[in-house]
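A single chain comes next, written as structure tokens; it is the form predicted on its own.
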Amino acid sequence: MSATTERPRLAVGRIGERLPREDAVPKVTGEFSYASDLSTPGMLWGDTLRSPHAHARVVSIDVTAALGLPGIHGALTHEDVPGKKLYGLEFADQPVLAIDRVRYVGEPVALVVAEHPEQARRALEAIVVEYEPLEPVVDMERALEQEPLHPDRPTMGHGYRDDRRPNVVRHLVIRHGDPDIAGDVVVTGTYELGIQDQAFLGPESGLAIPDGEGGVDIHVATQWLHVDRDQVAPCLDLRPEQVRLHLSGVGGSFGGREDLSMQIHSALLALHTGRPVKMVYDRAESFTGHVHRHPARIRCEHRATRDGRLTSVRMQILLDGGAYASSSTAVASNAASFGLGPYRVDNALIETTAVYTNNPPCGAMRGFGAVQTCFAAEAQMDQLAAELGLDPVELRLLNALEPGDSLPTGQVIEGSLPTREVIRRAAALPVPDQETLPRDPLRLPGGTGNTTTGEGIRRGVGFALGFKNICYSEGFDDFCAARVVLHADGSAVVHSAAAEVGQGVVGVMLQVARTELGTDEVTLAPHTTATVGSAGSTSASRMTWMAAGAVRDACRAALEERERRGGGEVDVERVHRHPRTTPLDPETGQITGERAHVALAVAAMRVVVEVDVELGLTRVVWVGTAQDVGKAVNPLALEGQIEGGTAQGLGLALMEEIVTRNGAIQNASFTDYLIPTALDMPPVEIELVEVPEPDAPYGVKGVGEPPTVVSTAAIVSAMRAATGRPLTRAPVRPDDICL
């Protein structure tokens, strides 16, 4: 595939419409063009030398021999990067290319070129670098207490509440009310989740083109072009406009691909050869090329009267966020903002730390903080009912949070969450009736390759109930721009740099487009930073509501402008901003404007299980969900991302985790960390509540997110109803059941 070729026209309908998505077949038949697909006459190849160290101080590096070998065009270290030396998706803690210090396995240390990936790889191999090895941190606990892995701490000085202790990312604390008033039942528990990858289709790839003039055009698969580009452009001490970067073939992102992989390596080698490079990580690489889900430790304690209302919650969250900051005070702030789960407690301590370790680094990842803590606050609320022996739906209704209530924020709920609605349409879908033995193994606990016959299967029926922000929060400058070309003939082409990553909303922008513009003659052109404004990454379940705004508002611009002139073509450019948030106080967690987060989406998810006691084996029956979609703009599209978050949610509660020791990934191939696959699915049955919000466009919600903060604690609790174990760490293993 040519790096310059453009999207096809497609053929989408209007907003309300069930349509199918335009990359599903593609992808299905092996057809579809990833990043790594690219290719241009000319290019050669770049591959990366990693570090093998955990902690480590790099005494010298002596790239000689790898520059006399066959086909080499170039070895490059630190000392090579023209421009700043450092860079960070939110703070610039992480070095392009390793200075004096590797802080994990797989930090990039020296960049080779060649015309073969096997004369790269071969030149990797011929390079010195002398290490002294340094005692790791890899303890989360312990981390608190060890050498500071960044003495200068990056993230200090940015109104965050300040922690001498040694390793602090972000510490957070919120204080509602009164936490130490009593309660007449009182409930504790200790929670841990591991490191889930985001495991996405299509590894890291792109290929890197200089123009001839200084700067390079970059097509990589990614959540954010205008971030790369910001990150991108002064480590090559080039101005933003010299760097150019054009959105290609994603194979789903789920937060891994808002930091930088290859964007600047693939660059420098070019502008260093002045030839087009292509960058391709294999998948053991990828596990150590992005960052993943925040493994975390959480404590809690909640308080209820005899009649099941809670009182007070406190919290103590840990998260490690492993070598450098990627965007951990924020996960650390949704997380603690989210750990109570969606109801109302008027009394509440939360304190979340994240911390610097020598661990995998970890950030984005699809439920961003809110999975960690919905785990642990129903759990939690599963526990209070066993207490006080009330249904665990009844005790979710008697204290679910809705308009008009205030988050331990002290934010007021203004727009629509639905709570209570949701949970009863949820609780409301009948369970499928209990299969008899003997069956088909496939329906069985572990499959074909068990010798299960069924005897040791126990059924078990779980609730949970989750909610999640929409869009960025605590001040965050969101915008998004799109802008539209409306022919003499009444065709139109929009523009915008929104990432579509499998999520859809290629087709969102047309559909609004067309809805707007009352024409089915709208085309898309490529996504790239060099027509357009910033779009914003895709994640925190923004980019159908920012999209959707940005192309409603440039439509309607295009139709005046048009109108005014009386016919003609006219090119418009339009930014959508949502209503506007502010900081937490550093000291309190409270608001510090009138919010925090500009809107909300909770989801219920009823959940079957069948667990083998005798062999530790689970298979999910049945899941039955509601969630609060605001207005759905296509109701396909929208099932499709609920599937797929319960997807991710199943495998963090039954099987995916990365195994570290000493800081080194043990398990960094899908042979070794087991993904989901179709057989391991069940039926989803799917209710949409739809409430629109009133400050979006059209109404509408994110939805990526909320059913995979939901669907492993939902899981889960099925799993402790079937076995009577309080299982209070995920992913759960087999020797949590049979013990």
The other form holds:
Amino acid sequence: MSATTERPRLAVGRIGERLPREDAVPKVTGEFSYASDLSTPGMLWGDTLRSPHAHARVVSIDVTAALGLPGIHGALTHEDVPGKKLYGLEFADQPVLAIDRVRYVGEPVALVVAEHPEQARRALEAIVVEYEPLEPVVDMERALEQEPLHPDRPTMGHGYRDDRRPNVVRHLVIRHGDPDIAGDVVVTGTYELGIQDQAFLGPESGLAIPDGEGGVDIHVATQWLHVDRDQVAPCLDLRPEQVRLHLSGVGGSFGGREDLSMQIHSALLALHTGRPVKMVYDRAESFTGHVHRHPARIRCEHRATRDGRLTSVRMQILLDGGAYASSSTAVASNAASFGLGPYRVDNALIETTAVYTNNPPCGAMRGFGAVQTCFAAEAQMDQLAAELGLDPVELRLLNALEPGDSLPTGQVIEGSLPTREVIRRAAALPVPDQETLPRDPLRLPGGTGNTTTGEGIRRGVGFALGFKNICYSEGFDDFCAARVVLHADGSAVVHSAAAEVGQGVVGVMLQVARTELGTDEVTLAPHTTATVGSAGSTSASRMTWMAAGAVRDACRAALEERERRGGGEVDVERVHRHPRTTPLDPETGQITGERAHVALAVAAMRVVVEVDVELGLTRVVWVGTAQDVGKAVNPLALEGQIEGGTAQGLGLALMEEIVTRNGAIQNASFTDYLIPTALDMPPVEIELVEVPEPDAPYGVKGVGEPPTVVSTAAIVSAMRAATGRPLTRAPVRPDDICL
Amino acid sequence: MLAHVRIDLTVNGERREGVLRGGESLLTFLRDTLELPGSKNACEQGECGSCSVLLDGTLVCSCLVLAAQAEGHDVVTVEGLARDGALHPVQQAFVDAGAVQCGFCTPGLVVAVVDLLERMPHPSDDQIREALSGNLCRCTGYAKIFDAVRLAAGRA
Ligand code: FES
Ligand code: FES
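Could I have the structure of this protein in the form predicted together with its partner chain, to go alongside the form predicted on its own above?
Now the complete complex, all chains and molecules, led by this one.
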């Protein structure tokens, strides 16, 4: 290539460019319409009566008095569900409305619909439900001996290990090599994590509009339109095409919109009244209206040689799935598969049990099982480094998992996994100097709430490494459709049902289409089940890969088609699939084909904290992180994912926990459930490590989850360094760090 | 239920009137009666700032203000910031800096930053963090929001 060749200048909006979002303008002006902003003439308001009991028999429900109140257009119970009475994301174990038993506080029992939300609220108070309280199962350990909450064992018989103990959702054992093999040193620990909430800002909301022909259109904030449709239609006793799901503006999701909230309820009310019905949860209802991150108890034993090589790891992971299965079986698998961290370990025994209890249902949240085990495994690595007198970064480099190595499931890593590079790049980021005292109280742990001049401050530097799968696993038939319409004037419209929840997939799809079609004249059609096939879920860090693949394939097919026809308008739909996976063997936890996971992504994080050990307050001073991203499609959006994902991990390290008493949430508000504010977040320095994923379109990897996986572990590691305390529980409480 | 009362007030420079329902908040009145849904309802408890508006030039959580209290007063919402089709410089800075993800916090934050820069045209990083600490954002980790504030301040 000649030195004088000019580099081709890309037009605005192609892959790899640093771009503002397409939807940012309507979002800054207030015009962007979220689910809670929807309205239509003649609209009624629905509301939900929820169980006050964690566990009770429902003796009777009487809605008569509610029906007589002003403005009321209906009150429905399970008897009014025309089709299937049970639904669920993976296993239909959850009643649309409680039938004869309630299993958690907040479980939907009855619905009302009224002219005005206030009338609906009053009508709920007029419904008489007779309950016979039962003893709640609230301890995940004891759950395995108590009365089964789901005697019909809905998750068994799906290729999982048949575990006869009561309340087992899934029991998974991964046995790799000889776990009994000895090491020169042994470190053990038991770790615990509380329940974290997604706390997306846009509350659950939807608008259901009857189509006049027996069907219904549901406008809703969700993560997967088609899977919602496939759960809703059977409960309404309708064919899938009679139920159309349309994506409204989504105010964040982070896993909390994978399960249904009011989709079936609003549609029932709309079909019952023949009028559009809107439902909006307030913040307190939102806390019971979606699943949470599983709380966990994790026992670990790590053995290593004197020079620091891991010889064997044992882990026992217990996850509280709460009242219904949701995605607990997959969370359990992820916790087990990634439990060891991105380290080469030839011998391991990992046992994971997810249980049913009468606690709030748990399911998907950003990081999906890997967050919990990363916290435990990284604490073990720090302990091991201390025991051996090794530098924690060196210990991680020595054991780093790289392509060619095997996961404990026997899967050989074939794609990209630049673990060492990520460790080195994060470790090389220079940490800031300690600030002198006295200083502005805003820069003390606890901010202006700190009543001292900082005498109790101890500084600590921590490090952690985390990894997770990209895309769905274990044989799930994962695909994503996109449809491209090329107009005769050269412009194009892309149809996709890929849910934009704030992460920026709309931008990715436009960048791909503009790159492939060589034009900026590309627009996106509204996301709906009505005009295009399923995109799969916005979860598992899969949507960038899957939507980019689908849009790329559809664009290329459209261009070919136009070429073949010699011009004119073309309209093609294509389905993209990633490499096939197969299930894990139910007895050994080993792969039954080439792979159970499609691809992996790794992140390393270095953190500086200051802990005020007199007051029990922590300030995260600085975060430096390196992340394996495959290919940065839009660095601006990618940095936003890393910064935001880090903030959620910081929340779990320091402040976020749903507190329950006998199964009932005690802190369902932003007054009592704290999430990080502008004062809590440190600067985040970011290194992007781009090693293309060979099987992925343009080499991309998902980027949303690794920062959340690693940051809780990294922050608590720094707090251990500052305090010398073992800090085995997240979130860390003030008492844990007062010396 | 309380008697229905008619109020009038100025919203985004226009005289508006409407009938109040009981003790409804200014937020509900703006969203449901005046059909200005730009101000968001993420907590209705004064904890998140998504509902931030300017009331006679003062930043308030509109969920904590009774609509009746706004009678005769001047309210500016996020919908009132763009002029003649051009974004307000703060809005433009939010777009350019990548400060928007899901955007649910954005209207409240934009209003809060307009207020901050009016009071303090060149805030320090700590002043920015303190001024925005009442506005929760779950998506961004705030870094790009701080960038947007610096960008808007630098362009002024
Ligand atoms: S809605 Fe007003 S502060 Fe949250
Ligand atoms: S961008 Fe989603 S809450 Fe701020």
